[in-house]
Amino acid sequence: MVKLEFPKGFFWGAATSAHQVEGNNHNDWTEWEKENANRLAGEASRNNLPKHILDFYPDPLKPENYISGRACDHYNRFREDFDIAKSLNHNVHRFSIEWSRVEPEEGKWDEKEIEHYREVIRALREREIEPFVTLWHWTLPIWVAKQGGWENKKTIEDFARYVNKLVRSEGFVDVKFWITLNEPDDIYSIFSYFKGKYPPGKRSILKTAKVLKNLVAGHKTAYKAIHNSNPAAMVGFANNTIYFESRGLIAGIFKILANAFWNFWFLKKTLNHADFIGCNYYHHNVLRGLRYNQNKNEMITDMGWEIYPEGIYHVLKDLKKHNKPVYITENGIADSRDIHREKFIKEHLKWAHKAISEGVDVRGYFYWSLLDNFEWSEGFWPRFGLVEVDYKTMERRIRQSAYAYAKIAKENSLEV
């Protein structure tokens, strides 16, 4: 055996967005589940998931699956669920503040909604867990929403706003570390105003442009508010990274212009406005000629994604350029049954540390996710908690993974 030696004060920890687990959220989340949870559900296929989780609670294949609900109450649980973050040797936690939550109404500020994130704070200070605060993770207020969302200039102006609120506020003020913005571009705009495949639904390209130039504009204001309010605080955004692979000449074309623009165009736009890189880790896309996703995939998760450590090797050597230091925010793996998540967590830190050897300047490892929780479009049949929720009862048990992921945190080490 060998043993890998992480860097001194290296961050280990989890990740969790607040639409995904405190639940009773009130946003334009909730609002286009209801509208189309009986679609997701008919569109779900006996055929297309894993008959593993045909037998789950709530049922894939029934519309309570796609509605948020009551989530993990990890609104109302967030002390327990930090108890068991600490027994798992986790010294950081990534976690998301509820926008529409802080501000129902535009200009009015729910005062105790703000106490209940001061609290947060303080619980997670508490157990001596660091926290990363994501100030906007996709969701947002109804009234938000109504006036156009991110493609109207004036959510810029609103999300200043309530940025400046928090920041000031008592309890943030000396937070250190906050994410703006969570994928912002490759998964937020495409998925939401190119596919159409989340809210607000919509299709077209000249829409997706105009909100991937708002959102740039709405980091580099939150950044300036922030440092405004806190000189010494570290912000930054967590950028969904693909390690794109190709095979041929068209195919070694179409990698640069799809690394352009999903690796690297918003970080790019606000490189000058980012003190570290927060990347996010999941897919491997092998490219032929013009077509995407022709990979082997010899080993999947439950999701279909196929398994391959190694790419996170090498969007951290590609990230190693911009001379900033970087934080894995997200990486983690849909197994319900948890047979793949130890290796899966051991073999990306194995490749994150031959990263690291060569130079580049990465100081923290967040597992997607701390609990299982509502997978957005998915709903709740895709697991990837360290700690299984069982959804009737609200019971929490930790699976033996993050035991395993445990006791590298615990040595800061990992024997290979």
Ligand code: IFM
Contents of the next structure:
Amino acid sequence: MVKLEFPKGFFWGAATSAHQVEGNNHNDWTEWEKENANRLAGEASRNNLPKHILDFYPDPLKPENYISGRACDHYNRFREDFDIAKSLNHNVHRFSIEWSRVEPEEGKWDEKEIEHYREVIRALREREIEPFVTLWHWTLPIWVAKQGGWENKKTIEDFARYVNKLVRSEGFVDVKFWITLNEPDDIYSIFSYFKGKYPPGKRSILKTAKVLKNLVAGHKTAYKAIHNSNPAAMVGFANNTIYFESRGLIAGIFKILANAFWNFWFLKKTLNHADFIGCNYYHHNVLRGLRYNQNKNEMITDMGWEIYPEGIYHVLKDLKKHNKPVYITENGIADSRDIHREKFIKEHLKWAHKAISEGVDVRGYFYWSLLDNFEWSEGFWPRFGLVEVDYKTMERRIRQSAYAYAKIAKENSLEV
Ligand code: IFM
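Now that the form predicted on its own has been shown, please provide the structure of the form predicted together with the ligand.
Full complex below, order starting with the chain above.
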């Protein structure tokens, strides 16, 4: 048995996002869900889904699975949820603010909603849990979506105004850690504007390029706004990173290009406007010739994603050259039976620890997610939570793996 000690003051916690947990939002996603729930339920096939998830409510073959609705009712139960996080020794928590609540109409602030998030921050601080606040996790107020979302340059100014309003409001001024955007390039732009899988469901390289450019500008203006209000703040964005491995010469070139776009493009564009690097890691991708996803898939999650903990070591090592603090802002597994989660967490932490021991300045780990939640176009069936949510009763049940993670957090070390 070897004990791997993590750096003093290491952050241990979990992440959520507003739309996935709060419930009763009204934004571009809720509209899209209404339009697409029947289609998504129709496309879901019993054969492609793991059998064991078919026993859960809601049924992935029914439209209700694809409507976020009450979600986890975290909007009303956040204190109870933070009590759970506290009992699991979390000392940090990542959550996002829902822009459509704060500014439901252009230029009109809903002070009650700002007060709500002030209460959320207060509730975390009362429990000695450090808040990591995400300003934008994919959803847009309806009026922003109507003006073309991130395709429209005006959204950059609108976003800056929203950020300015928040960071200057009482209760927000002393928030130290801010994440401007979640997975802006690799997931949002690609899924929403290139693959057309997420709203607004477009498929255009030109639009993708425009959105990417505007998101870079959005990040930079938000960075400046936060620093103008609080020079001591630490600001970054959450980057979705993939560990690409190549087999053969052509794949070697493919890998350079894939890395340059997927892992480094947004990062390089915003490096002068980042106090830390947020690293979300879920995937390994083996390239063979010009084919991708040639993974062995010996172990997979409920969503069919390969479990490949070593990959986190490689993506972290690749970040070392930037000489910035790194936070693992997401890493998690859809595992409704909780049979892989404990090992998943421990193995990823073992590899993250190796990166730390080789000089990468990793300062925190956020498991995705604290709760089971609404997994976008997959709806409710993927179960990522340390805590199970019964969507009929909203009852929370702490999974065994959460206790294993709680022990690591308490001891600031991992036994392997
Ligand atoms: O649920 C998502 C999250 O919103 C963004 N990162 C990946 C998670 C799992 O797919």
